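First, one chain by itself in structure tokens, the form predicted on its own.
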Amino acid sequence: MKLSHKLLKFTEPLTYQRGWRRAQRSIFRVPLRPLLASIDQERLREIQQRYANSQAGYAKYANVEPWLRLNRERVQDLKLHRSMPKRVLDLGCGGGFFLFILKKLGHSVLGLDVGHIALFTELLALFGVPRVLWKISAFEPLPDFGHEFDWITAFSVNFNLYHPSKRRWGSAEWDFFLRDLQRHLAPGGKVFFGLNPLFDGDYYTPELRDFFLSRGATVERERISFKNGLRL
């Protein structure tokens, strides 16, 4: 690639934003070693041995270190390692890596997910992360959690997929969902979604992108961030 092309790419907003996040991660670090040291290594080895020869796709999560690295970046990008303690709800929490790190940083955490993957249940118990069993469905409200949250997050979003047709949610489904989330947000609460790509490689239709923007989101590729709350 020619130097002129490299310079042009660096001036693009997406390249700059991602580069700035990487720079901030290197400045405001979250050491990984203390996180790993706080895990019961004997229980972790037992879990890893049980899934060592498993052909299931989710077995990869038993190797916790790379997933802690990934979720450390998520914590850093949301600046939750530099904030006062918050109440955080993570939708589709999986094995609880993101919430485990937040818990170690002093935040109050709660996960929400379906419970059919035994490995995730074991990891959540290992990490001491609480979870509510629930399947998110279009036009159905979330359960009552008993209190409001300062942050509601969801990474690698999959709940917006109809099965078995694999059709994605449109503006109507997302509008209902965001209005329901609003009742779970504390004043000044924030929302972040990390979307999975569509089958054509995009993350949303132009219409859905306009919908997110109309509700007050900052849209950056797969990142849908409501830093100033929801505009409903």
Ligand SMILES: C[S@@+](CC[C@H](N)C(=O)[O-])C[C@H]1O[C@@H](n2cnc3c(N)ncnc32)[C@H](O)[C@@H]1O
Second form
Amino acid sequence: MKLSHKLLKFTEPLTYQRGWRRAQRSIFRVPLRPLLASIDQERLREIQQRYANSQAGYAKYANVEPWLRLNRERVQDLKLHRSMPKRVLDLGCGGGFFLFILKKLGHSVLGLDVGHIALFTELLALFGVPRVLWKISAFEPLPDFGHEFDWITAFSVNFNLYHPSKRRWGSAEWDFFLRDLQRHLAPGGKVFFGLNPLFDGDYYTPELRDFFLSRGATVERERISFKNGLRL
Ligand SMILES: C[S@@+](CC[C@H](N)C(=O)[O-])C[C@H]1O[C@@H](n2cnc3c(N)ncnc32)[C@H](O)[C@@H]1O
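With the form predicted on its own done, generate the form predicted together with the named molecule in the same format.
Expanding to the full complex; the earlier chain stays at the top.
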């Protein structure tokens, strides 16, 4: 088979899935205006002014509108805008954009993050999104949250890195992590990870991809989705 045909065979389902998600988003919309209007504009402007000249990479998050747009897509792709109220835990929640939208849609939300970045703390307060301060570490269980969750999510994940080596978690670390997440999931609970790319531009090793599949995930590039729960 020619290389171009091989590439087509691989990319076609991805293109189809992306196109399908786009179509679904445009049918089942989540208007941005009411979300923006519900934010305390005076407080937001004050935050934005303070970060306007900041050289820090994370200062971009003070411009909330594009991040709300991105997170609206995440909400739509998980169909959480068309669901009964759920309890959602977002790991590495950052400024809480995803959870803010969910909260506005009537879900009960909790973020978890190391909390090193003051801007994220300010945004979470602005959005009224609660957060647990916690550092996720390999082979260490998460804290007790007092109740179970219907969804556990993590977007642009980077807790799966060792510091300072930047070595990524392998199957053993992920296995421990998934087993621990299972303790926090309500019956029928679902898990979604949006992975960051590896330094070579890929998202996981072939072994790790097989591992996710063996645990019941569907794997589509960076998207690792356990929509039928974890198979452990
Ligand atoms: C790139 S930001 C993504 C934030 C958010 N998920 C989003 O997509 O907008 C990564 C976040 O993960 C958090 N984080 C990184 N390592 C973590 C760890 N080991 N435990 C908990 N949070 C972590 C960081 O503090 C940061 O808020």
